[in-house]
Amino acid sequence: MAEQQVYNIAVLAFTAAGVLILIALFFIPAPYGRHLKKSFGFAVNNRTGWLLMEAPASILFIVFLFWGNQHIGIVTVVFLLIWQAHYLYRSFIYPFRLIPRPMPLAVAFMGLFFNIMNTYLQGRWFAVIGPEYAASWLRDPRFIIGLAMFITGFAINKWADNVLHRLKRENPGTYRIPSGGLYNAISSPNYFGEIIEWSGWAVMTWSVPGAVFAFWTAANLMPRAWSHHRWYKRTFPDYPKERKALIPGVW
């Protein structure tokens, strides 16, 4: 079977899995962090878990990109650098900022599976499946708008993470209500930022796998934001009633 056929099947199967995940996570919150369930099997340190599931996205992107007879130009190199800006941080910096806690090994393996599949779809698109991007693409409005979205989402995500890290350092072993900036409007600005970030990737690459990644990001983070929002409201009687879960003023 030709790689194009394998790739098409993988896209369809991965998209269908995303639909199932979107539905399931509204009923069963992913059991890590504040939603941890000891009944979910053997657990590892969350730093180990994050390394296990995120590092392959950084490493395998390079493997899938340069494996075989590929067309690699300046635009693809730019996409590689943008990808690594996110995943080098997420793989090798973010885990060591976490306060050590247990993470079910099953959750880490599900994240590992997602990243292997997603990285294959992204890397092989640039290498052989998709059209070769001419250097003029860097001046295309889609690239410019998508890059602006990516940078904006990246900045929101990192700012929101910093707020949470500071709260955890100042209040070890307990949770507090985050506030300031977007936290005054929504419960999960970190997830809001990440959805914007990968939606920007979909726009700047103008590609099928980019759109699938944006969909998967929303399918995973929308239910988790909703679970966080309900958890905050249950845990803190004084939680601000005007805050929404994920989209300011809407939901």
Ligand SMILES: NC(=O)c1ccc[n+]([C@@H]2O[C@H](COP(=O)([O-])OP(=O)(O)OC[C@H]3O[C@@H](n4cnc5c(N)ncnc54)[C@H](OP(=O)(O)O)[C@@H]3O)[C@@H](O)[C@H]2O)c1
Given for the second form:
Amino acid sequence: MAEQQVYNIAVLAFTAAGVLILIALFFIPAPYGRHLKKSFGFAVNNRTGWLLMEAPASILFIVFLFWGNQHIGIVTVVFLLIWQAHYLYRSFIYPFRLIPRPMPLAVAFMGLFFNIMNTYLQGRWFAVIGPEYAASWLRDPRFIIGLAMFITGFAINKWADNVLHRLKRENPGTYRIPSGGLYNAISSPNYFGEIIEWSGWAVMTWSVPGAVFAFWTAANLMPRAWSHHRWYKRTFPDYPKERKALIPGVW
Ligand SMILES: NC(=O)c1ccc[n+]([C@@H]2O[C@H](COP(=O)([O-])OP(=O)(O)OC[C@H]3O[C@@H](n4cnc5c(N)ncnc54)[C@H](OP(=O)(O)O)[C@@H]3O)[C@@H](O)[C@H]2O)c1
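Switching from the form predicted alone: structure of the form predicted in complex with the ligand?
Everything in the complex follows now, all chains and molecules, and the chain you saw is the first one.
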């Protein structure tokens, strides 16, 4: 079978899986962190789990890009650098900032599966499936707007994760109500930032796999934001009433 056919099937299957995940996660929150369930079997340290899930996205992107003899243009190199800005942090820095606690191996394997599939779709798009981006793409409004969204989302996500890490370090073993900045408006600014970030990727690459990745990110994080929000309201009777789950002022 030609790679184009394999790729098309992978896009369809991955998108269908994203729809199922979106529905399933509203009923069964991904069992890690505050939603951890012992019934999900053997657990590893969360640092190991995050490293196992995320490092392949950083490494395999390079493999999928350079596998073959195709020409890699300047725009693809820019996309590679943007990708690595996220995944080098997420794979090799983020896990070591976590306070160690168990994470079911099953969760890590699901994340690993997602990252292998997604990295294949993104990497092969630039390598062989998609059109070659001319250098002038870097001046195209779609690239500029998408990049601005990516940087904004990246900044919100890192800031929001830092607030939570500080709270965790200061109150080991417990949870507190986060506050300040976007936390005054929504329960999960880290997820809000991540969704903006990968929506920016979809816009700046103007590609089918970019759109599928943005959809998957929302499919993963909308239900989790909803579960977190309900958990906060259940756990803290004084949780701010006006605070929304994920989208300021809306939801
Ligand atoms: N692209 C995607 O599909 C995708 C999917 C999942 C995650 N992510 C990203 O990965 C990052 C981590 O996600 P996550 O689901 O682990 O986030 P999370 O549930 O918000 O937890 C992040 C960290 O903050 C701690 N924490 C959260 N709320 C706290 C509170 N109120 N008080 C004290 N500590 C608190 C957590 O401790 P505990 O571990 O003890 O709960 C954990 O160490 C986020 O930036 C997210 O956007 C991306």
